[in-house]
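Encoded as structure tokens, the following chain is the form predicted alone, with no partner shown.
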Amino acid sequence: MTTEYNQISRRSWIKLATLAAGGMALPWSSAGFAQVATIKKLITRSDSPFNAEPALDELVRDWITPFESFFVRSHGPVPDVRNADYRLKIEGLVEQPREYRLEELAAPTTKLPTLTTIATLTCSGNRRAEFAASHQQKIPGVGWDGGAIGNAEWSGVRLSDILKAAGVKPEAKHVWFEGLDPIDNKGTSQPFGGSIPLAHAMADSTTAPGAIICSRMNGQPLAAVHGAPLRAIVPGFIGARSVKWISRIIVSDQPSTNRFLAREYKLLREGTDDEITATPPVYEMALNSVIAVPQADGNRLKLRGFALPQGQLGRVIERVELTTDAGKTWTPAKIVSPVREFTWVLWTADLPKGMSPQTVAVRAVDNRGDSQPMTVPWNVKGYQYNGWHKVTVPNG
């Protein structure tokens, strides 16, 4: 990172942060939120709740994506939180359940052992807009581009070595997160949460932890609209998973009962409740691509994108590829960033130009010969799509 973007990262986040910090609050109104989308060079995709996403020539500038350019999902208003009253509950089946305060897990204050990790985060309703055009059906919620993606380096303590210190019981399987966001249903509130399998949270490896509670992003504290004080960061699982403004933290036996977990987030093809009580939760990320900027140059097609694995340990990209003829012959692209599980890659491609204009079409291929469908079968909630992503390129 240029010191330059640490100055102006700095300088937004002292903007938006101050609700997690205990002072003087930002207007979480629609004209506070727009503040936001101005101070992060994001697209407004709803104000209530505040949801945005960067214009994917902004987020394809850099591998770690900057603090201005990083997608903004909410399910519900911002909570006030104060630093001071914070607290962090450890429950369920555990030896000794116990109640942290912000600075005993917040670096640097925390007396745990830290770490910085890199990661990607997504929405797994990426890309949904184009998933609904191309079905010719609408599908309720947030209607993403493909900008609902962005890389960041996060600090925090590794959710095993809390885990540990609880001692958790032999019948544990699952760890539940429940965060302070109140969301409205059908005239009652429940907290956003979830949870992951007690296998993933303990599965540290040399590369990446299996989650971590996360009180840094980018080297900067949390800003409120991404989870401050803390929040939860799941390598390799979809964003829902990450859940932010963490207050509880529960193991357990079974799956979480929060229908962020239940009834959503889940690849439906009717919506019934028998389907919803069968259909397991989305947990991994798909592997994906999208061409972020087509230009023609001349006689060549410049093009810029990313590409995300799948998120399973031991998934990297191994290559992306490129094809004008509806994939009757592709063209390597050229990846110009680190390639890591659980995190994107930034690639360039550079064609000859047609006559008249071209489609392009991208996909990825994995380093285990996984790649991108051509399409993808409907479900309700536009889920998980990766299909080929194609833009048109005009001969002018």
Ligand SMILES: Nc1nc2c(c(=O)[nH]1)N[C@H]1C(S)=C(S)[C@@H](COP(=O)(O)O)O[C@H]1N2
Second form
Amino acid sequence: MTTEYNQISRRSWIKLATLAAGGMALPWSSAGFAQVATIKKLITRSDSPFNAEPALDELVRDWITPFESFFVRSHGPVPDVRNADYRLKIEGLVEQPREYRLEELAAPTTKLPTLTTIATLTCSGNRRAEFAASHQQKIPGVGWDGGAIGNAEWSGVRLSDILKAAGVKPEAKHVWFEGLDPIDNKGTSQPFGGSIPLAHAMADSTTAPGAIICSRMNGQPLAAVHGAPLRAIVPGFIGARSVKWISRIIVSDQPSTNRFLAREYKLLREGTDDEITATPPVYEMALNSVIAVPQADGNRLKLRGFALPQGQLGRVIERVELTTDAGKTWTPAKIVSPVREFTWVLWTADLPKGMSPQTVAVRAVDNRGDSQPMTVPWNVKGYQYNGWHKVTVPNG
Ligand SMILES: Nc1nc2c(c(=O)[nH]1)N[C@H]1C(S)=C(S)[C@@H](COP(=O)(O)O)O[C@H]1N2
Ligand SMILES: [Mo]
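Got the form predicted alone; could you also share the form predicted in complex with the named molecule?
Once more the chain from above appears, this time first in line as the rest of the complex follows.
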């Protein structure tokens, strides 16, 4: 178990410093992506836009995911942002719309209280490749294995403090975020964006802020690929709600009209326009778990993996269980990391090895007694797959 997070090695930090947008005015190019892909130890799923995930054994080495192993999910190019020119606008249903400069929102110069929080970020499309295979269907979108997830220490200012300073009007219900990356769609271009319910933005608890506007990740300035100089982080919500390169916060009585809230990231059976309009957006992460390292060792099966609680206040992982008989009997795994809301746990298990090859499945159970389903109904975009994760362990 690793309780203290891995510090990024000095050598890779020097390389990273030149890649981070924090202070360095390096234009981002496809060469930049290639460099990130090398420094990060990731498997590239698509070059343009750049999407990459770590190998699963690398992923579960540390409870706090080091930069090198943290997945990247982008829908478009990394915008070239100069800190001196950067502005974040807050507008819409507020008494005092305003524009912040970077120094006004980032340590050490900001006058707002700063905080650091640990939260797991996961793409709603994580495990999509397996979802597609389990239904013997093709699903458009990035063919993620189980690595589009990472747990980091995020530092920044509370979104609720920015909203309170602006004075939210009584009719407000949603907070929209807009990024600086233009996303092409059938000949038109729109920035990536979305929204979260105002109630969630204001729901700071003793364990986690509702949302933060974040300038640092694992104690280092946010790297360009992760949204420098500022991004939203919404603990408990799917990655798509944590908008990178955030440039506008719009308070509204309606959910965002941005495509990534209004049309994408919905659980659809057919994907017709009527169904899209009638279906609510996905916000919360789903209860999930993955066997990252299955290893046959003599007459034992040694397993390691992660489990993620549902992204709702008060939900934590209670148990992680394994079955080698298709769910007739379950053996508990050992949880070897802190157990908290909005963050994954790491676990290990040591089972007797039967006849090889042997199929093992995992499921997580939370403190409310909810557990993962064996299978998940089909949805056309392959989001939120959280069926029991199965691996077949070869004869070792
Ligand atoms: N501006 C912007 N924000 C974005 C995205 C994007 O393409 N553009 N992708 C989203 C999605 S779908 C995910 S899963 C997370 C991934 O964050 P990461 O690349 O830092 O891991 O960022 C989210 N925020
Ligand atoms: Mo995502």
